[in-house]
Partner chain sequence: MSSMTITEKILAKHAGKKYLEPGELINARVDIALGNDITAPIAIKGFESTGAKKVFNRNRVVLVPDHFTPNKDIKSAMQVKILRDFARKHRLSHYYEGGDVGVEHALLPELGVVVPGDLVIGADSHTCTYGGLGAFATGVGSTDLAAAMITGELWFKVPQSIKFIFHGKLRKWVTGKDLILHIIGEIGVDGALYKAMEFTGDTITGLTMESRLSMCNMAIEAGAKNGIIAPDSVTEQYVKTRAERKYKFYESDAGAKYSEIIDFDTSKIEPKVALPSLPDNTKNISEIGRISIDQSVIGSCTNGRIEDLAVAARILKGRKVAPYVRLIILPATPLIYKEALRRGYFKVFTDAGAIISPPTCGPCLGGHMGILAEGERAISTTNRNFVGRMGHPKSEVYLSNPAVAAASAVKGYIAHPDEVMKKKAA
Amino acid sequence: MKFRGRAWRYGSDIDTDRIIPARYLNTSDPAELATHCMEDEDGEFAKKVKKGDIILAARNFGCGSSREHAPIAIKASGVSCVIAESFARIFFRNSFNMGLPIVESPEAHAASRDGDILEVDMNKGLIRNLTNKKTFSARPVPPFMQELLKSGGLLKSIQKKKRG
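For the form predicted on its own, could you give the structure of just this one chain?
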């Protein structure tokens, strides 16, 4: 799996309330959630994000509550991938369950800036910053988890296996 897009750079401890504020949890419609994605962290994000863009964050991205709405909102906004130094464990699992590709890389955040163009190769475990010509290692994503992503998430993967 490969992704390429503009980086939206954020700091540490971006919790799920910052990703999708609780006041919007009265819906589970992905398109509606996308219009409020990152609203309390970056009021311009939902208006300016383009299909394929990449969220780049420091430590502990997705901490806080265990809501599945957070990865749904990110994916529905058009973000192709989230790169962070580390993820909160429940967000990590929810992302794969919802079909949102995420990659851990301690170096990518520190050496990249907002707006840089990044390329992610999940198969090789590489992140390339095409703007500053630097390359970073990423923690490999096991093949079975990549299959979840290719299927669109856990439920779609199960449905696919049941059909044959």
Given for the second form:
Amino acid sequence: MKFRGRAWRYGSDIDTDRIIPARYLNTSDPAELATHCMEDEDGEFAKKVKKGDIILAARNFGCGSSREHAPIAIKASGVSCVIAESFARIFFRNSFNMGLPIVESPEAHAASRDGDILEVDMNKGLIRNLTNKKTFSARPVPPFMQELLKSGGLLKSIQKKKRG
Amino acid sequence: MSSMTITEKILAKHAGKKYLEPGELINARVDIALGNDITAPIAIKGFESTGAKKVFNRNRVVLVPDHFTPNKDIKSAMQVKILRDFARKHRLSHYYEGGDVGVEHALLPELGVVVPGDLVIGADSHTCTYGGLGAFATGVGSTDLAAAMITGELWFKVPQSIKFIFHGKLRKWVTGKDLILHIIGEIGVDGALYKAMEFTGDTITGLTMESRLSMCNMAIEAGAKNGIIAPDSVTEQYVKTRAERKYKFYESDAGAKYSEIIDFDTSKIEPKVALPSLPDNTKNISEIGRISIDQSVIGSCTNGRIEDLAVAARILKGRKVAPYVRLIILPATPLIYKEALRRGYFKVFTDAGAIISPPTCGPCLGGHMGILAEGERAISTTNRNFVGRMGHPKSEVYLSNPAVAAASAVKGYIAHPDEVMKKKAA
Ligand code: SF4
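Please give the corresponding structure for the form predicted in complex with its partner chain, as opposed to the form predicted on its own shown earlier.
Whole complex next, starting from this chain.
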């Protein structure tokens, strides 16, 4: 899996209320959620994000609630991948379970700017900043979670097991 | 055999193992799988997408539409209807929506649906509350809930544990809420990321069940997977008349391993206030100066229990809410509601000029029943003060215990309860 896009750079502790405020949780429609994605952090995001773009955050991205609406909104907004120094636990789980690619990288955030063009190679565990020509390592995804992604998420893997 | 923590023991038991270690990936049996009106619609969609015909056990899948109920608008009504149709179709024995609904994490312990020794997953981050009963309980997403509803199992990574030891007596007006705010202030909102927080020490042994639940409730605010307190006689007293199933008390072995052990002198801890916009932005109440408020909220899965309403009633008795301030009190469950009514608190609250809401999450997540306008400021006994959490992105939420929230409603600014209580004596 390879992704390339413009970086939307944010700080630490971006909580799920900023990713998708609770006032919009009376729906679970991805397209509708996407129109409010990141609204309380960055009012411009939903208007300007382009397909393939990448969110680049510092520590503890996705902290707060368990709402899967957060990775759903991000995915439906067209974002191809989220890179962060670290992710909050439930957000991490949810992203794998529903198929939003995320990678942990200790260096990418500090060494990149908002708007840089990034390329992520999930298989090799590499991130390239095409704007400043730097390369960063991404923390390898545990084999169990790779399996999850391969089989298309948690529910697909359960279905397979049931049939198999 | 090697020593284990309480968290490891409960996980081992549910994974059918004698021993396990942090970092291990396991598949474990789930005792209770919980969803609410925000998370369950997506889980039900997932459930149906797999072609599953039955839930793994109709007595162990629990649906509590508590966030936007009584339905605040057409959209939320549609979401809740998905839950009700599903509950009816699968004849779920634990479905709460009408006069029996309460805030899920106050409701389940109270009804004995969750018991000590359980492994509970909930598609709600504050599922960690049940650690107060000595259960392993953790928040997951909707897809996880769907998987658990089908199979009765889920994958887990065994967390490392951090031990927090509290020694000494609580100061006046200090509660479990202040202890957990103190911890989060010390270690930060990702200070326990992926880990189990185990609370022990003589202070914890002396805490009421309400305070224990409210401490574990906020473990997630430090990024933790779960919070847990070893069950004891207080637990026994609480569960023996409620538990609907057999329960089991686990405790950590003396030689159990922790990634960190942190000691606190409880007697040094004063009432805490978390300033916007993260729960780790905590200060001692004596340090914050005069911060005026527009609204005070007493309720939620953190502090909407009878002990919380009791302290609010004590402070509000014979007093009035300050002019131009709204005080909203949300008893967290119908039983708490009835008990508050029986004890005469409703008269105290209404005489003081407070609004009493039906049991709901309501303003806690900016849903309904007390939304803040741009520039408004609230003190609240809830657990999150994120940007826009209670309404407009430019409104502010300060977190505290119920005594502080009640005293602040009287004063019109964030106040130490002594400021209010002393005045009357003088
Ligand atoms: S009271 Fe607040 S924190 Fe608790 S379950 Fe409801 S919305 Fe979540």
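If you superpose the two forms and keep the largest set of C-alpha atoms that fall within 1.5 Å, you have the rigid core. What you are looking at is a predicted structure, and each value in this text was computed from that prediction instead of being measured. Numbering follows the first chain given and starts at 1.
A.B. asks: How about I20 - superposed on the rigid core, does its CA move between the two forms by 2 Å or more?
C.D. replies: It does not, since the I20 C-alpha is displaced less than 2 Å between the two forms after the core fit.
A.B. asks: Core-aligned, is the CA shift for G152 between the two forms 2 angstroms or more?
C.D. replies: It does shift by 2 Å or more.
A.B. asks: Using a rigid core superposition, assess whether G11 undergoes a CA shift of 2 Å or more between the two forms.
C.D. replies: G11 C-alpha, core-superposed: shift of less than 2 Å.
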